[in-house]
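Let's start with one chain on its own, the form predicted alone, as structure tokens.
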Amino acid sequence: MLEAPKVFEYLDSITHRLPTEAVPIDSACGRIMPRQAFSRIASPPFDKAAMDGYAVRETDRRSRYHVVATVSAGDRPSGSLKEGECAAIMTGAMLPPGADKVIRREYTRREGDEVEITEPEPLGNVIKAGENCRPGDPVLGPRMLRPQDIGVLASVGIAELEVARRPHAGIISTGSELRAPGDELGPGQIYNSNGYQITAQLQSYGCTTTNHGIVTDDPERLAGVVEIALRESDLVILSGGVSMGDFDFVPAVLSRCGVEVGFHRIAFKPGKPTLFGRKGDTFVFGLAGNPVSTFVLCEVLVRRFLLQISGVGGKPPTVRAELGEEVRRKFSDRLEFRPAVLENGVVRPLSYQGSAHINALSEANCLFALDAGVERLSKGMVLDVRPI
């Protein structure tokens, strides 16, 4: 059984990278940018007013000015300001030549073309050219692009950028007891939730997906579907059939299909039977069939793996929160993840009866961890929790 730190170390050591493709900036949100982006311009490209007011020469300190121009955002001022002159200016507008200070409007009183200063202006209220960045400066590091990142890229003139190609994932649900939602259930049968849950998770991580459906406990049928998924996918995820029961055929079938196993059985709870392997540039996760286990392992391991091959690496972000109540457990030999609710900086564990208790996930908005060897977390402890 591979200890949790070694599992993370193994995934983080994978050097395979997805190819990149150029996309327009208005299609880039949610995509992974694997390399730094650099500014094409100085930002801002000119000295500009930080607020509405009157542009003056900082050295020309007086109580009254003569208004010689009005400058709106987008205007190009023509004449240079002389002693005793000012220009009415709007937020974001270019300062006239010679001006290097803006007196905010609420500190003035205007009559016709004359402006009286009613209160001293302590600030310059000017954003200098290049204050945010200069041409060639790095503006964003590798990341999954968010709406605010798109705004930054657009502000420095980037119209198109290189992003990692979306990984394609094939999902296979194993087990003769499974039926598709909507079908009639017979004795001993259950609905296949894993296939749909995993598909939704992978799509939320930016993958394109093919759900290969349910495969019964038949090694020949399973091998046929696995071969198809391996040919078509960057990542194949199987749920069920990875443990040590009489009908757990997945490890043997994967070996037969040419998949080289990197690890099998890990010190995680839930998810002990987890398998990870590779055939060429296609990777495989075999996850236990319990639905909470599949959800947690997708979030904790599969998502991390996808970030790695997309070129950004590292674990998804966590937030600091105070534990709202004591947590105890009997067995502490494995790293364990539990569902919880995070609200107002306090994390409250949900009632949770194990890895088949899928309903607990619908109420959860985060996971928290108990490290191997930890039997008790005290109320009031500050934890790193993972939003989900």
Given for the second form:
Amino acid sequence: MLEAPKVFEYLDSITHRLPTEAVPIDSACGRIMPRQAFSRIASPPFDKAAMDGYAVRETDRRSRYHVVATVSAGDRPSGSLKEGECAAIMTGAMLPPGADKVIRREYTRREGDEVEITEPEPLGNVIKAGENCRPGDPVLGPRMLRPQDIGVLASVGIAELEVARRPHAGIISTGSELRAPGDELGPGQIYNSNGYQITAQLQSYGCTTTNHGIVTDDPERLAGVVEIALRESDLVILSGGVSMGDFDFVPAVLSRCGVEVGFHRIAFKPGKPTLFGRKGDTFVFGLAGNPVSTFVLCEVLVRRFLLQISGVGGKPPTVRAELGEEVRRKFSDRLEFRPAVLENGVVRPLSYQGSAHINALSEANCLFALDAGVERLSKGMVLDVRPI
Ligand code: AMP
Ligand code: MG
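So that was the form predicted alone. Now I'd like the form predicted in complex with adenosine monophosphate, please.
Let us now look at the entire complex, which starts with that chain.
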């Protein structure tokens, strides 16, 4: 059984990287940008008015000015200001040469070409050229791009950028007891929920997916589907059949198909039987069939692996929260993840009966962890929880 820190270390040391592709910024949201982005320009490119009002020279202090021009956003101001002169200016417009202050309109009274200052303006109300960034400055580090990141990239003139190609994942649900939702259930049968849940998780991580459906516990049939999935995918995820039962054929079938096992059995709860392997540049996770287990392992390991091969390795985000009640456990030999509800900074564990309790996940909005060796977490202690 591989200890949890070694499992993370193993995934974080994978050097394989997905190739990158250029995408227009319009379709870059949700994609992974593996390299730092640099500004093409100074931002803003010119001294800019932050308010509607009157542009003046800071040193030319008086109670009345002569209005010699009107500058709106996008205009190029024609002349520079002389003593006693100002220019009416709109938010976002370029300051006329010589001007370095904007008196907001609310503090003025206009009469024809004259403007009277009714209240002293304490602020400059100017955004200086290059205040946000200068040409060549780093503006955004490697990450999965969110809408606000797209805004930053566009603001510095980036029209197209390199992102990691979307990984393609093939999902295989093993188990002779499984039926597809929509079919009738016979005695001893259950619906395949993992296939759909894993597919949905992987799509939310930015993968394209093929759900290869259900394969009965038959090594020949399984080998056939695994061969196809290995050929087509960057990542193959199998659910079920990795434990020690008489019909758990996944490990044997994978090695028969040429998959080299990196680890099998890990000190995680749930997820002890988890298998990870590789054939060429295609990687394989074999996850225990319990739906809570597949969910947690996808979230904790598969997601991390995908970030690693996309070139932005590192820990997925967590938030600090206070534990609302004491948590105890009998056995502390494994790293354990439990579903919980985080509300107003307080995390409350959900009643949860082991790895088959799928409904607890739908109520949960986070996972919290008990490290190996920890038997008890006391009420009021502060934890890092992972939003889900
Ligand atoms: P296994 O890992 O194959 O021993 O399966 C462990 C448990 O998870 C068993 O109760 C299975 O019936 C259940 N299970 C396996 N695969 C699925 C699936 N695709 N959807 C829902 N439950 C599953
Ligand atoms: Mg099974």
